[in-house]
Partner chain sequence: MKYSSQAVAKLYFMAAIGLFVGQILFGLVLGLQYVIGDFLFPAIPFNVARMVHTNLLIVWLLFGFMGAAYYLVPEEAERELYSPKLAVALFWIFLVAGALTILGYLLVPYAGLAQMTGNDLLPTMGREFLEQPTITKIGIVIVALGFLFNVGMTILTGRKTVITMVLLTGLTGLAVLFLFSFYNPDNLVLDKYYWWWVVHLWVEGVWELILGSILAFVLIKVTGVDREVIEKWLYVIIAMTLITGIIGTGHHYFWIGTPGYWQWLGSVFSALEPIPFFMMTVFAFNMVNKRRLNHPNKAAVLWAEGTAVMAFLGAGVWGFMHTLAPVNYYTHGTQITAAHGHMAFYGAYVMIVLTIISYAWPIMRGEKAANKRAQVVEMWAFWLMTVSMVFITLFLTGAGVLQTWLQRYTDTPLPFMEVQAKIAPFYWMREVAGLVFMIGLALYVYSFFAKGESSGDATPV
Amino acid sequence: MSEVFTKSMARNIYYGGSVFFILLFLALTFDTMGTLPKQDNRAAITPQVALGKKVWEENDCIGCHTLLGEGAYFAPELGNVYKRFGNSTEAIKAFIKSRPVNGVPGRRSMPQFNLSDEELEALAQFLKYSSEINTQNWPPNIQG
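Atomic model of the given sequence only [the form predicted together with its partner chain]:
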């Protein structure tokens, strides 16, 4: 780099640029926090849904599945599984409940988590809530 462009100019761009963009990011975050109530389906977060999220986390479902496209890529997307299963929480519960303890021979397998009825219902309600978040029309189709 030439002599015209000095080290102190470079340093000023670093300081000025960082501060400006940190502040801009905070301002955008502030605006996003104001907009979210309209689209993040928070009205649906009942204590049951909150419990469902905890069951989701404590069994590390994200370690095999994606949820709204984030997570692991080993097993189907679950952000829209409620819709894929015909808007049925019963079907979701039945699927989770019916996983064989020793897996399905030769096939990618999902563990049997031995959840209580309360936990199962909460998990299914959590997945229903997730499917009703406004995600700008993602995923492109029902297969997720």
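Form predicted on its own structure, per the form predicted together with its partner chain context:
This part shows the chain on its own.
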């Protein structure tokens, strides 16, 4: 390389790279904006689903669980728990109710939150709603 790297060469690389990445950004933005409306097939949020979200937040479920990839990795992913429990809100409610009062000594386990029947139903409906969001096959397996 006997050639010297000049200011004009550096400027051309800078401007050329900038134009390339701006065009790439615009192309990806237009592609995303065209794809998003096609995949939005969620049901409307009902007052019961909203209450379930409130119960989820008040009991800090995300402090242990992930929901659609967000949250802690201490306990299982709950984005597909409705499918994992056989498409049954009753099974979800029964599982939450069956937790021991003080947990299992020496093991990490979900505590008993002593939720009312209304809160249990709302939480189950929220988890059902979450499982119906088109996540493009996330999580990749049924176990989360």
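Positions refer to the first chain, counted from 1. From a predicted model like this one, the values you see are computed outputs, not experimental measurements. In this text, the rigid core denotes the largest set of C-alpha atoms whose superposition between the two forms falls within 1.5 Å.
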(Q) Using the rigid core as the reference frame, would you say Glu90 shifts its C-alpha by 2 Å or more between the two forms? (A) no
Q) Glu57: CA shift of at least 2 Å between the two forms after core fit? A) no
**Q.** Threshold 2 Å Cα movement between the two forms at Ser116, rigid core reference
**A.** no
Q.
Core-aligned, what does the C-alpha of Leu26 shift between the two forms, expressed in angstrom?
A. 12.3
